[in-house]
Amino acid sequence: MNALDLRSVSKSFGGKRVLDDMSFSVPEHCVFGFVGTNGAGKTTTMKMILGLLKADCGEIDVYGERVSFGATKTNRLIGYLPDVPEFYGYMRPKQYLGLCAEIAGLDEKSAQPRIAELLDLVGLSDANRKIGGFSRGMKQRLGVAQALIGDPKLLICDEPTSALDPVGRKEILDILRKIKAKTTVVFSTHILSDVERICDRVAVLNKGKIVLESAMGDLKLQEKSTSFTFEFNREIATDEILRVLRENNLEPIKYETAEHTIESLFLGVAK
């Protein structure tokens, strides 16, 4: 069964066509990457899925139920993480998730174990200070927890890793990968390495149209080069492997450092 279906969806703003006859489907229990440059229409698409924007034409179904503009009933099936989640800075994580649970209609007896489970999932079990003092990465992880509080069948994340350092990105991606057994995940991004890392399927949006939709495995088979990802927890290890690679004429395409922690090193090797 598909978690999400969009058929011939179009949207214009002020006479400018932003989405043009867009169609794609998201199978249940997968991580689906929605890829496009900034301004490509990814956020517009997500707002239409949530019933916050009205499509000019076309149909959107969530688990077979039609999305309607306004107070759509399909949102009971959806958890949503916006690109910049907002919080009450004076609250602590348990207080904030307690408020979210109340809004979601959970009674206190079922809310408390759910809150504990989610804080453990996102690595914030021991974070008992006020949210206002959280780093961007901690806030993003708390945002994932609030999006999951109602045990949604579909989780929609808008650019969840865009402003994070490599370590923060890895933490978010690891969480999204863990939850796909219970929750279908759709996340938008312009970071291709994030898509390659965790996605089962991908759709590429360009000039308002889906120009590619494919299983990740099929897409990799079409590649003309082989790539590897190495992860280290000490900078000295990266310096050593860079030296060895360069001695063998294998120059890395990209490597990233967050303080003294190396998150990843990417290299392409021609076949």
The other form holds:
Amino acid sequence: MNALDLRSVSKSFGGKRVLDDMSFSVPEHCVFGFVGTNGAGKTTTMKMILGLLKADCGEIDVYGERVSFGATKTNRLIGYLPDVPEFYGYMRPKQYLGLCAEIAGLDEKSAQPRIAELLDLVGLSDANRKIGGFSRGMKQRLGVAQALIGDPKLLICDEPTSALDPVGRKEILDILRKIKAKTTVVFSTHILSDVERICDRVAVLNKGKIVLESAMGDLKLQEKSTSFTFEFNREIATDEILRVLRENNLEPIKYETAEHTIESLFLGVAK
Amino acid sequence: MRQFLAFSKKEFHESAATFRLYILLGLFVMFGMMSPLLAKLTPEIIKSLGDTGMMISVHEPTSLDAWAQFFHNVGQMGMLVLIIVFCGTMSNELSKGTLVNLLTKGMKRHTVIASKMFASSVLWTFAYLLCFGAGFAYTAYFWDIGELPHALLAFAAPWLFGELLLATHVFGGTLFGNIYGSLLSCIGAVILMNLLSILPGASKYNPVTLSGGTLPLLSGAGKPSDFIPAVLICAAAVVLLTAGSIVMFNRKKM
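Next, give the form predicted in complex with the partner chain, keeping in mind that what was shown is the form predicted alone.
Whole complex next, starting from this chain.
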């Protein structure tokens, strides 16, 4: 069963058509990258899936159940992380997650261990100060925790890494990768390296339509190329690689040994 | 019901954490205490102004003067405080987007409005009761309270008008989604009601009469039927504004 199906969904704001007869599906247990430029309609799509915005036409199903505008019942299956999650600044993380747990219908007995588990997952177990004093990255991680409180089958994240530094981005992507086994993840982004890092499937939204939808593996294999980049999990001598290529009648006309990227250096010193 | 209780609990927590609760209670206790004190001290203050050559006749103050001062304080300063303290109730949630996390967890939209009205009403009721208690205690200390005809109607009237202001805040906040919209709705409603009270015979039906205008009931100069239409209209307006807020919020894009 698909976690999410959108069929011929359109949406206009004023006279401007933001989504035009858009369709795509998200299979269960995958990380789905929803890619598009700023203003492409990613947030609009997500808000319609959550029943926060009304589609002009088309159908949206979450695990086979139709989404309706307003108080949609399908939200019990969904966890949502907005692009900039807003909290009550005077609360502490445990208090906030306690409120979320009560709203989501968790009984008190199961809520406390769930809150502790989630705070541990997002690395906020020791952060017992008021949320108002949290950094952007901490808020984003708390956002993931609140989205997961009801143990949702589908997690929708709206540009969860866009405003974060490389350390924060890596932390969020690691969390999303960890929960993949239990939860289907849809996340929108315009950072293509994030998609490459964790996504199984990707859809590209352009001018209100899905212009490309594919499994990441297929996408990479779809086209022949004259240029490749490989990364190995151990140090290898350049000669060894060249020898393997020549044995297979492949003669590179150019090769480069990768320098440390700025990002890997940053991650190394910022630990 | 669980969501209603959880969200109401959050509202009370917020009131304490943002000092709204303490400001409200502190000011209303002060208004309650000030009323008999001012009534008692006014003649002394006027006398202390000394020999200005003017003849000012000041009668000995009575408990009725204390209640006149009470209605004056609550009806003007009190309502202004209420408008300012509660102006962010709904509008802040919408302008900051703090409801999105909760609504996407299945929180019913009508529960948000109901909780907001409930929590605001409880705080306002508590503040008004303390105000009345302080006023009553000091008045009883200085004077014989005597008989208070139609006391329930006279003293419940400002409370009901306060409820109307709270409902207007929730309505305006939901409609405009920002604090200015909420404030303008409330202030606009008060100005409109005051303008309408200029019309002859309108005060009987005008809710603003309830905001400090019920002293004649205690003095015996007025009768309940002079105020009942305004009470009914005010109560109906509270219900309609709350229902309107729910309908509007159900349709609101987030």
